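Only one chain is included here, represented as structure tokens and corresponding to the form predicted alone.
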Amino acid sequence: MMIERSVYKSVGRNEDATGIARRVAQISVSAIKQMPVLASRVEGCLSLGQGIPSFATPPFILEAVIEALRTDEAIGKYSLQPGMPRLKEAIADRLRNAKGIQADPESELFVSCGAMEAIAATLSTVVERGDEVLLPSPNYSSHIEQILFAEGVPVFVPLIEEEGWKLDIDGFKNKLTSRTKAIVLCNPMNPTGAVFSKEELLALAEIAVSRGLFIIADEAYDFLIYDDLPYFSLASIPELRDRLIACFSFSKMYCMTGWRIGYMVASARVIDQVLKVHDAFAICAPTISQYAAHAALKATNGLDGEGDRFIKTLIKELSARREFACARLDMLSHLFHYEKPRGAYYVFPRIVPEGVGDMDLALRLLYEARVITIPGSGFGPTGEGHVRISFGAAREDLNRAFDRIEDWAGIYK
């Protein structure tokens, strides 16, 4: 099947930006969002694309919200701008009990419209025009656009793919200039599934402290680690206390992607400033979603609560799906080479046949195999020549999608 050039324009399309601010005209909607839009016009597509777990929001959250809708009229009103006090207290308890992180719920955290809004507000707060922000590459695509929107300059530091997408600490040091303002790091990582070691993170923290840089940590997948690997949070490093801005989410842990609810932890002086942006853009996180988040934490005691049981089941099932996805990729070794993910629910295989671009492959898989994947070039320069595959889909859909890819990939044998 020939792919019309107009298809390419719909992914990286030409736009009329007359009268539009440069900070907006220079950014684009990520391929993560655009590929499902294209797929909506292709009947019967199966998705290995956008990072949406197949699980529904658990009943103990839904029932609590339904009861609040019946009995508590405050659920339909604005909350306090930084978030509902009881939710903030529950978040502080979770950080202390699960991570050993101390945060004053009154002054050192706020509730956001997902981790995405927290990160965007943070970058808009600390990055000035021309400031450089270091990013590992490949990196979550929206972080790149958020930096550009803040009129900063993304500076990419390639990860070491052959070592399981390891951080290149010397690479970070070599990219430092007088304009370097911050480092953005997603751990566990989207799109590669990497989980960075304590040693790697301490070395990165040392760079930030010695150069007075902010580290903006995206820890949306902080619970989703495989093979009993230890997880180390940058938020647990005391020396980073005044330089770290950590952003967390309820989306993945409780399958609440559509509720748009997360939170940020930082020093009180930083929170005060970020809240100015949060107020201007959002006023407050959706109150109904804050009720849902509170119900989630209330059901999670770290031992045997409904929330704990749900999270354990989620991790077990996603671990099984990881093994399944990797086994199917092993059968496609003529098309893909991959590093086994250690966290999150993504694998980021490299395309084996020479001369096959990631955008071309993703579009052909979409239109010819009717399977959604995400072209790797959207995740920074080191993402070129790769595709991102999510194994968050139901097992039946995973199996059917890989069957289609395997049938289609026979052309490369």
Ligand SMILES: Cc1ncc(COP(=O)(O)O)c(C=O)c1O
Contents of the next structure:
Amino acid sequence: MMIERSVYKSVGRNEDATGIARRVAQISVSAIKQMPVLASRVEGCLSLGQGIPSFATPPFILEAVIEALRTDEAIGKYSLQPGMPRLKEAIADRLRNAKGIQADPESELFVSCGAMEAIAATLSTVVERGDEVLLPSPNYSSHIEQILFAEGVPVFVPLIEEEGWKLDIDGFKNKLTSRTKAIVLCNPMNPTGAVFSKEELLALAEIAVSRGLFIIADEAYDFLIYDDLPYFSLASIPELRDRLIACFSFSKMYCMTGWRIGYMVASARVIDQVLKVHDAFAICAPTISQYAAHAALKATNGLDGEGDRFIKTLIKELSARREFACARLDMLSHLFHYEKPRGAYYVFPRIVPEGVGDMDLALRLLYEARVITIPGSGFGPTGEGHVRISFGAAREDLNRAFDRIEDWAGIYK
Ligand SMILES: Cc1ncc(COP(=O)(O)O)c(C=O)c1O
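Form predicted alone done; form predicted in complex with the ligand now:
Following is the full complex, with the preceding chain placed first.
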């Protein structure tokens, strides 16, 4: 069945970009955020769309904030622009103890409005108009818009799907030009669920060092790796400090997506520059969220703190949801072929029936099966012909959503 082209238009309002700067007129709100807007007009949808885990922010964080709201009037005021000193110290401790990353809290990190703002500010800081930024394809869609907003040129390097969405190191080398300025890399990866190996990351770092490029690392899912796979962060290599800009988040680890809080680690020289952009756009990260982040870290000692127990339970539950989602996808093999994710909470299956586009499929799943998925082409050219499925939803909702897809997908049998 063909979907009316006019359906596409309803994804976003028709834009009038008269008088709007090109750098903004050319970008768009990502499909990840547009699909839920569309779905809000469809009664009773279930979401396998946006990456929001079903869990609430844990009580040990909420209680600390409630107490501070009652007793500490500083919570309602701007913090120091780079972040509250005690939070920055707690972040530096955690980086050192949990990941072997050394960062001077005074000069080599700052607290941002989520990893998102840190990455956007970084790209705006280092990319000049026309500079090329290499990134894997598929890739988290917001990075593409952030590069365009900085007036850079995204240059896509396809991942190797059949090898579990592996990095194609030669592919990166082949795309280097005199205009290449940076590499953006999300690990563990959204939307594929890939976790890159130490060897892959070091090979990429070698390219960056030899060509004087920045690596902008998005590590929003650094804690969320399955099957006890080793996790390696390039930020743990001191020799890369001049080249590496690593962005982290409290959103996923402590189920704090709405608090908008994260941080960035880089050389003091780069931090100084990025802070100018952070000041121009945000002044400081929300102070109330900095209190929350501080409470989160205080409860996390790498052993048996409330924070540690919360994170362990979260990983265990998401791991079970991953198994469940994969088992349900196995039953849909006439519709989807997938690589099992090794991190984050996404799976990025290829659409099996010939000639079925990802936008068509996502819209039909939305309107006919009432299940939200994200069309893959929003994640770069290699995303075409795929959809992103998040398994962050509660198990009951996951179950019902897959039931609906299975009932609907009978037409392809
Ligand atoms: C890869 C990736 N980076 C960054 C973010 C946003 O992180 P934050 O909430 O810290 O801005 C997301 C959210 O889904 C993400 O998937």
